[in-house]
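Just one chain follows, in the form predicted alone, and it is written as structure tokens.
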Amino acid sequence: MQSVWLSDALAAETETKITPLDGDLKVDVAIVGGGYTGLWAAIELKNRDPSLDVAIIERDICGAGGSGANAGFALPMWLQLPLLEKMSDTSEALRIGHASLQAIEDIKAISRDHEIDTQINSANTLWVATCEKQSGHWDKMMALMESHQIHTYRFLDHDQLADATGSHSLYGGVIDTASVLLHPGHLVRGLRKAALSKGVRIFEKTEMTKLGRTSPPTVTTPQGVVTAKKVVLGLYGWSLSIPELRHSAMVMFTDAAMTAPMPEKLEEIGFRDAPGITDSKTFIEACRPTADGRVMWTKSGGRLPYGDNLDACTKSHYRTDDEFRDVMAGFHPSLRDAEIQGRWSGPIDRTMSGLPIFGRLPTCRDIVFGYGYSGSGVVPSRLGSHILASLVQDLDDEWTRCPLVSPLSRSFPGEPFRWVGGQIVKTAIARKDRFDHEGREVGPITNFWLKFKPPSYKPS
């Protein structure tokens, strides 16, 4: 899987050396995945002690996961306040929504001291409905946000979203204006090149074979083995292959696209400068223009992976191009037959609560872990880097007390009930976004199973 994300990016390197293990190894920290979360982890815990000796292992290069290939969409957390007030109190609650404003400044002060092309842009994001029946669910959530003196929400009616976006589809949003877009691919490798200068050593086309549980834990690749102090387990979706993970989320496929330059077309329909979109469906659709004039769209509600068999959901896309192209016209007709430079199609690791879970392996106390984003990883992961790097450290602090740090679940059955499962539910929600569009209301039999889908990080 190669985003057009990652490939903009890994044209601009003037020059890209992967090295591969050689080799056994002995480190203080071992870091699987070289994405978002591994990379965070790799940074925090330098920044907290230089003198650690720190090693990531990638099987790919840095980014070929969901970190490259994103939407772009840094946003804070408040939308899963009233889920973190349950899970802790309200002052814990506030305080990880504020942290995580913190992350989207440490996202532009590591662009600015590293030089890192991340095109921030601060015209933030919209969630929106595009039918009367998905509009309203940002109510509860202004009312709450309104309570605690956040204002970082504003509404917008129909009239007010055409103006910002030049879109005549939208019956009502909202925007966060504490949110930024930026380029998921540049932010990646950039904090590649973030992490090298520390002093962090990474080994690409390095995969983990074997994770060994004892102690020290240890991690097997075909080049060599590693032995570390602590490891860190930062593999997204591909979580699943680690059977301590797996009951405690799913994954589902998203399907992306870019088109090709087209800044004037964008002025020319008011898109060129517009906030990102996110509408109200369970399967989200999503699109935003780019710093130079592209627009970038999705469509969740793709592929299930059976089992950890993640790569094989890469290699095809699950709808048709003229399927896909209804999702862009669904914004802006006009940009229905626009030039496409690629497509991918990327995984979205779920918890059944719509939260990451960041924890110690059950099996090994030595080893820690982070993942299960819902669909929006680019600003908690900066945020679990924290948590992880005080979790390697052994701390009693206030990041690994906090509410994000939970035990694991049996939310999500084995297979092939979890395949067979999921296409089921898959089905009754597609079914229900389908019906709200046509103003209908679904039967008994769709509502029963849509009381099994784990939530995205925003209500629906």
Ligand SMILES: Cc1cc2nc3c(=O)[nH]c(=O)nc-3n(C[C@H](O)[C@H](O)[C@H](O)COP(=O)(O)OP(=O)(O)OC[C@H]3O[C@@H](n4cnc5c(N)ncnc54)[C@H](O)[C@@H]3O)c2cc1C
Second form
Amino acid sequence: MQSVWLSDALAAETETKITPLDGDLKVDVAIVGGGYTGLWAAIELKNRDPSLDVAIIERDICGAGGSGANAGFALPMWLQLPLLEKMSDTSEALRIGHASLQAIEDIKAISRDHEIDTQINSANTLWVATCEKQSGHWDKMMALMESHQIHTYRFLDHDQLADATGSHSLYGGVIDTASVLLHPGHLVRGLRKAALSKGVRIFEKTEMTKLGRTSPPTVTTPQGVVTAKKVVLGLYGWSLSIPELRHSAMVMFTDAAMTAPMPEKLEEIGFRDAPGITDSKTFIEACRPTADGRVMWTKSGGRLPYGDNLDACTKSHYRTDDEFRDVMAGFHPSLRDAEIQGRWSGPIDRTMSGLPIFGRLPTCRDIVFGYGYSGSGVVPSRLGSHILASLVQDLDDEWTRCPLVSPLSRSFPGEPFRWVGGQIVKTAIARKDRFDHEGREVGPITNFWLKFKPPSYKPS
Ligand SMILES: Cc1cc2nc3c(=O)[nH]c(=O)nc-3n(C[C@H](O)[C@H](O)[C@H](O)COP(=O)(O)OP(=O)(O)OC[C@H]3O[C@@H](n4cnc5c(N)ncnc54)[C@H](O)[C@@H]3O)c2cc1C
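And the form predicted together with the ligand, for comparison with the form predicted alone?
Following is the full complex, with the preceding chain placed first.
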């Protein structure tokens, strides 16, 4: 189930040469995973030291994971401020927030410098209420932002939202004027192009089948063994296949769909240049227009993988077309009957802190990792590349000391408890979201299980 974004980006490439590994290899840095995390890390390492020999090992093609499948909401990390403050202090949390703004500028800059068609325009993103009960979810967050002199969030009432989106179904919301929308497929394939131009070697269709926690570490693939001074793991949800990383995150799938192009229709209903919209459910739903006049939307709370078997979750569709149409109609009733062009789903890797984790593998300090984006990885993966590069270079600096470099935890149990517990919490969340829409209160049992849901980057 390739995303429409990735198909778009591949179709626009004049030549796509896939080079699998062919024999053993010795490099300075081997990066496993060709998504935003791996590609940005490679680019940052080459920027710092062009003489480094860097190779990326990707089991499919670059962009086949979350990076080619997401909704393209590039969000600054201000909403994670309270989570970051918990991990460190206010000044460090604010520093990360500012660094995330710079990360958005970096995406714009690399798009310019390497002619990547990321399609960033002036559209921002909105957090909205799609029912009365969701209204005001953001009040505390808005007060916090004001107290820190962050003035990029602005409240919009029903009429202002109707002006911005053409939809009269939204009760109120907050616009994030520092965020942007982009084309995720072009971004990931463009980062691949940028990395190649800097001399990074990319081996696609090359799966890591074994990680040697030796000195130096090794990455075994069916085509050969890569020996590297340092290994970077940018495996996203597939990090669950690494025993040391398994207990610090859980994975749940998010489903996505895209309509066929209909620019005239979007013009007519006032959605052509609308911001991206996310509702205030716990299992968030989101939708956005694309540069070529389609609408993409997502619904979280999809399949839960058993153990690290993520691939089983993509074999068939979890949600029906009608469920997707309901999501669309919730945002914009006139889009209910739009033609669906493509559907796919992808993993979201959640940590108990709601923040990504970077660090060194406790069993081998020459292997570093970054994962656990908890639903927002477009911007944090660029920020994380500074951390990964500093870890690879054994530096003791602002990046290796930052709160995102945190010890691994045992927050999530092993199977079968993880899957069973996950299903119970998932059911409780879906029930709460449904009851909110029906104006009802959930009972004490549901409230009990809701305590186990990992936090998120939403304003509530
Ligand atoms: C439907 C959906 C919507 C989303 N929307 C947004 C959004 O709007 N904004 C936002 O900020 N974030 C969003 N996200 C999250 C975002 O996509 C991710 O946080 C981000 O892509 C993570 O990048 P990554 O490079 O770590 O992971 P990936 O892009 O998944 O890269 C990991 C790579 O590792 C490879 N791999 C796995 N195992 C192996 C192995 N054994 N050997 C070699 N390679 C291997 C995979 O094939 C994959 O290409 C969304 C995610 C989904 C699924």
